[in-house]
Amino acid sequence: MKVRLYDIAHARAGDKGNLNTIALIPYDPAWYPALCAAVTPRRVAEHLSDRVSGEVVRHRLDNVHALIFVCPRAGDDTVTTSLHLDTHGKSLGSALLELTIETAGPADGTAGSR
């Protein structure tokens, strides 16, 4: 099945300098294994390629069922120097939620989403 992240998860984003951090948290923990399998650093880098440059690093927070992505931006794309409309990059979390993944579904077999 194909599912848009927006339908199964929410995101929070923060930034310091030219680094953005995006937390991806499923509404239902049963979706966490599917997110771990499908939302790879490479997939995130490709999806956000218009704003992210460099290697995306993913951290798994298995105890709270969340993924953290650290996304570098260009050296001149910082909170104080960026020419982008969203200089703080807070919208990257919303942009990530537009990603569609191919998955077998949640771990418990339900189609639970919000």
Second form
Amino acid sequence: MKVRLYDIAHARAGDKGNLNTIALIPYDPAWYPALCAAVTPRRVAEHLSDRVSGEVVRHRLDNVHALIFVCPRAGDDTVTTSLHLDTHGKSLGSALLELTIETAGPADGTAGSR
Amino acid sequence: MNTTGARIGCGAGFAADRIEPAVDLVERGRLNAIALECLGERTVSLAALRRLADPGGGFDPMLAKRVRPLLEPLARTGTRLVTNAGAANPLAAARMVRGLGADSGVRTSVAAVVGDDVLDRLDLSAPAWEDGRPLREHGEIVSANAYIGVDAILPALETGAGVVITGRAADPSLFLAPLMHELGWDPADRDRMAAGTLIGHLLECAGQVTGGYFADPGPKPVPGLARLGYPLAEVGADGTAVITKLPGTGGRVDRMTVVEQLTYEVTDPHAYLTPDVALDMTGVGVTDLGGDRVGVGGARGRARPERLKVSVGYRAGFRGEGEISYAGRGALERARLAADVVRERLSGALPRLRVDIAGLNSLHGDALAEGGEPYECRLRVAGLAGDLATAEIVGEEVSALYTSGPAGGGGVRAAATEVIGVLSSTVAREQVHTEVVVMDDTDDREEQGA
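Alt. form predicted together with the partner chain, vs. the form predicted alone above:
So here's everything in the complex, that chain up top.
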């Protein structure tokens, strides 16, 4: 099945210098394994290629069923010197939620999202 | 010392935060302490520039407005205030707060924590974290502030001061220090240091853990967002805590809001570094207790970093910006034509130029900007130049679209400002010498202690 992340998860973006962090959190923890399988660092880097360059690093927080993506920003785009309208990149969580994944679905077989 | 527990709140999550929720927290929260986090990475550098222009300035310009309504309830309830709003001049900030107390007849002892400014000791050959190049290659450096921690703040609390004002203290340390002071925690107890740091990290952005920056009508509703209450933590002597908010305030505290804040600005959940500890949050448990109460625990701590992070401000040039809106049939095509015209007119004038259409692609680029044409959209042009006059050309060319651009443009705004860039590096702990200056309103002496 194809699922848009927005329909099963929420996100929050943060910033550190020339990095953005984006947390991805499923509404239902049953979706966590599917997110771990489908939302790879490479997939995120491709999806956010307008704003992100270089290697995206992914951390798993299995204890709270959350993924953290650490995304290097392109070139000289730091929070303080950025020419973007959203200098902090705080809207990138919404960009990540636009990603559509191909997945077998939640671990418990239900279609439940939120 | 309190062996049963402590209550601590957060009354500001950034320099421009709202003021009323902090007053409510002090009035009704039965708090031991409240912290106000008012210092972003860039804020201290901008403050350093203001201090250069005025030696009595350089602290948070909103501090007086923020503290004035708090002083009387703080004194009445015995709640202590800790804030980093001293920015580039904690001493002047403390003097100002002491003056406010004197003016309003509130007896308050104010302590300033000074010594985070390491500009005169900065190793300019040290690499910037951002690009690995030596600091000196980035331009004229105007500020360097080390992230100080509980080592620096605790002595201020031990003086008995009701208000403690710091400069560049690490955000979670503003919470950990009063918790240590209240609960008698040993700095060598790394798991307690980690627990208090976790609590500070969850509280430091104020409304962000109570439903602020969270609402998405439909999937993520937040009741009473306009009356958003700010958070407090009920902290046990063992470091476990309940994150909650005052009854009757808007917002929500549950597993979702707490996990979003837990992961906020975290680049390594195995080692979230502060001057006090390396917090490992991979074993943290978040338990929804219902009724806007969430239990947190399970933080583990490892040795604190050997060197302190330092935030370095440098002159990065001047940013020029201009915006103009188009609406109605063909709005997007007219905005695109305007973009082409400005790009051609500014060709080669600035080393960096960016042209976007707000309402279409200004946040996430073209790849995600699919779908129908917007009814109205706003052209935005931004450029970076080495001098103010060149930066101003951006706004001038956007303004010129009124009479020599596409049809129907309106609402031009133009601006040009100096850009202070911020880089991160480290400084040896022994290079940073902090001290506490107490201003007691019982006499006019300023006592100085290590």
